[in-house]
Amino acid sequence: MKVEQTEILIIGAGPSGSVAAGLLRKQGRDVLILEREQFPRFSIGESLLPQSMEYIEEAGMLRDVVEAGFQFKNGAAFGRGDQYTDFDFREKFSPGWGTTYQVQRAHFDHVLARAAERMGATVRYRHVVEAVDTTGAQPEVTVRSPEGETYRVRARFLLDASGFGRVLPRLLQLETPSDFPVRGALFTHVEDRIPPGSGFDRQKIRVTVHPKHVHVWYWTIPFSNGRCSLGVVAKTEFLEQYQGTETERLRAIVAEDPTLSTLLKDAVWDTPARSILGYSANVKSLWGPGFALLGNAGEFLDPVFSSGVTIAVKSASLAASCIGRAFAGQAVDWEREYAVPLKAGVDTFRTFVESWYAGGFQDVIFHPNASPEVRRMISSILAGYAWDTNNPYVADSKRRLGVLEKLCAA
C-alpha cells in the first residue's frame, strides 16, 4: 500500500480546517487536507459572529471573504410574542470586529478552502479517512480515494476538522455523551420575499421564541440574494408531534408564531427541508499523541447563538499556535495551552445557552430597562467574544448572569 508523508494532515475542509491550513501555511508548513465531500456542498450554520473575523484575517483569508459578496451582518434581533429587542454588535464592551456576514455555507466553506489552496495547501476532495493509528512515532491514517484506491498518509501532526463527521472521536473511541438535553432542528432555505418596511432587519439574524414554549425557537437568517435560512430548534419529543415531510412539519411549526408567519406569508418554499437530531456532542479529550480536535469534531453545544464557526476558527488559531511552538522545538502542554483556553470560551457560551433554554436569559435580553453598560457586555458575548475575561460576564459568567436573572425576574 502506498504511504505518503506530510507535515500537517487535516481531516475536513470546513472553516476550522481551512483556517488552520492558512495559519500553518503562513508558518511555512506542508499541509494536506482530506475532505470526504465534493465542494461546494450544503452545510448548516450560516450566521457568523464578528469574533470569527479576527481568525479569518489572521489566516490571510479576509479579502477572499469580503469579496465573496455575502450579506453584511451587524447584530442580532430577538422576538418573543409582542416583545422585540436587538443588539448592534458594534456597540459592545470588547474591542475588535463588530460586523461580519451571513453566508450560504456551501459558498462560504468553498471560498475558505480555495483560499487555503491559494496559500499553498493541498486539498483532496472525496477522499475518505477509514482508519487511524496514533500508536507510532507519527500518526498515520488509511484513506480511500474516489477511485477506490486505498493509501496511507503519515504526518508529523494530525488535526481533525471533520465537524459532525467526528472522524477521530469515532475511530479512537473518544466520544462521550453530551450533558445537554437531546434537541433537534428542522431547517431549509426559502425565497423569503419579505417586503421593505416590514420591520425585518436584513443585517441581523432574527431569533424568535415560540409563543407557547420557551424552549422552542426559530432562526431566520437573511442572505444577500433575497433568500434566507429558516429553521426551528426544539426537544425531539416536541418535533415528533408533527407529521408529514420535514417541509410540512417545519411549515406547521412556523405557522404557530403570528409574527414569523406574517413575515414569511409570501415566501416561496422551493427547497426541501432537512432535519438533524441529537446534534450536541462531547469528547473525553480534545488532543492526544500527535493529534488535536478542532471545532465541532470536539464539542458542539447548540446553534442558538451561532457560536459554531467562531469556536471552530478559534480552535484552529490555538492549535496552529501550539503546532508552531512545538515545531520550533518548544515544549507544548496541549491541555494547558489548547484545551483549557478553548473550553473557557465554550463554557461561557454554555452558561448563556443553558440560561436561554431555562428562560432566564430571555428575561434578561427582553428586559425593558436594561443598563446600557450591561447591554454592551452582553452584546460582546453575542458577538462571540466569549474569551474576553475583561468582561465580567465572561470572567464570572455563572454568578454574574445568575444575579442578573434574579434582577430581571423581580
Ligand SMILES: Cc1cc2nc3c(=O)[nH]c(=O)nc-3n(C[C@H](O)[C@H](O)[C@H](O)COP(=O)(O)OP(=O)(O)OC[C@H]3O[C@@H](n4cnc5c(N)ncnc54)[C@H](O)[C@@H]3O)c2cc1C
Second form
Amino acid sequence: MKVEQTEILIIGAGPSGSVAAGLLRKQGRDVLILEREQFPRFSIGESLLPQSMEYIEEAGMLRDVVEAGFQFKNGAAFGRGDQYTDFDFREKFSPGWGTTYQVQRAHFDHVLARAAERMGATVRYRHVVEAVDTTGAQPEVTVRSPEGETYRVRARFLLDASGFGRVLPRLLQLETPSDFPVRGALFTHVEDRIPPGSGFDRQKIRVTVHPKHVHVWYWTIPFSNGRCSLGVVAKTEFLEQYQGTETERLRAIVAEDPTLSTLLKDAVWDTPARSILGYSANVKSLWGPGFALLGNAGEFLDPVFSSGVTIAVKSASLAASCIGRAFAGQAVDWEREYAVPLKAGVDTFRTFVESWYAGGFQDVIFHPNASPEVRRMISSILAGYAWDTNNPYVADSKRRLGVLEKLCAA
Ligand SMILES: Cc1cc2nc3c(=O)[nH]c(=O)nc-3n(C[C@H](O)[C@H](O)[C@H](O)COP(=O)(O)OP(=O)(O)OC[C@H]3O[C@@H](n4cnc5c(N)ncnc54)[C@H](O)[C@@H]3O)c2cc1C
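Swap state to the form predicted in complex with the ligand from the form predicted on its own:
Complete assembly follows, chain above in first position.
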C-alpha cells in the first residue's frame, strides 16, 4: 500500500481544521487536510461569536470571511413569554472584537477551506480516514479515496478536526459520556418574510424560551439573504411526543410560542427540516503521542450560547502554537499547554449552560434591574470571551453566577 509522508495531517476541513491549517502554513509547515465530504456541504452551527474573529484573523483568513457577504452580527436577543432582553456585544467587559457574522455553514466552511488552500495547504475532498495507528514513531492513518483506493499517510503530527465524525476518539477508544442529558434539535432554513418594524433585530441571534418548558428553547438566526435558520432544542423525550415528519414536528413546536409564531406567520417553509440527537460528547484526553483533538472531535457541550465554532478555532490556535514550539525543538507539555487552557474556557461555558437549563441564568438575563457593569461582564461571556480571567464571571464563574442567581430570584 502506498505510504505518503507529510508534516501535519488534519482530518476534516471544518472551521477547526481549516483555521489550524492556516496557522500552521504561516509557520511554514506542510499541511494536508483529508475531508470526507465534497464541499460545499451542509453543517449546523451558524451563529458565530466575536471571540472567534480573533482566531480567524490570526490564521490570515479575515478578509476571506469579511468579503463573503455574511449577515453582520452584533449581539444576542432573548425572549421568554412577554419578556425580552438583548445584549450588544460591543458593550462588553473584555477587549477585542464586538461583532461577527451569522453564516450559512456550507459557504462559510468552504470559504475557510479555500483560504487554507490559498495559503498553501492541500485539501483532498471525499478522502475518508478509516483507521489510525499511533503506536509507531509517527502517527499513520489509512485513507479511502473517492475511487475506492486505500492508502496511508504518515505525519509528524496529526490533528483530528473531524467534528461529530470523532475519528480518533472512536478509533482509539477515547470517548467518555457527556455529563449533559441527551438533547436533540430539529431545524431548517426558511424564507422568513419577517417585516421590518416587527421588532426583530436581524443583527442578533434570537433565543426564545418555550412558554411552558424552561429547558426547551428555539433559535432564529437571520442570514443576509432574507432567510433564517430556525431550530428547537429539547430533551429527546420532549421531541418524541411530536408525530409526523421533522418539518411537521418543528412547525408544531414553533406554533406553541405565540411571539415566534407571530414573527414567522408569513414564513415560507421550503426546506425539509432535519434532526440531530445526542450531540453532547466528551473524551478521556484531548491529546496523545503525536496527535491532538480539535473542536468537536474533543468535547461538545451544548448549542445554547453558540460557542461551538469559537471553541473549535480557539483549539486550533492553541494546538498550532504548541506544534510551533515542538517543531522548534522545545519540550511541550500538551496537558498543561493545550488541554488545561482549552478546558478552562469550556468550563466557563459549562457553568452558564447548566444554569441556563436550570432556569437561573434565564432569571439573570431577564432581570429588569441588572447593573450595567454586570451586564457588560455577562455580555463578554455571551460574546465568547470565556477565557478572559480578568472577568470575575470567568475567574470565579460558579460562585459569582450562583450569587447573581440568588439576587435575581429574590
Ligand atoms: C443543534 C446545534 C446547533 C449549533 N449551533 C451553533 C451555533 O449557532 N454557533 C456555533 O458556533 N456552533 C454551533 N454548534 C456547534 C458547531 O456545529 C460545531 O461546534 C462546529 O461545527 C465544530 O467545528 P469543527 O471544525 O470541530 O467540526 P465540523 O464543523 O463538524 O467539521 C468536521 C469535518 O470533518 C469531516 N470528517 C468527519 N469524519 C471524517 C473522516 N473520517 N475523514 C475525513 N473527514 C472527516 C466532516 O465531513 C466535517 O467536514 C451547534 C451544534 C448543534 C448540534
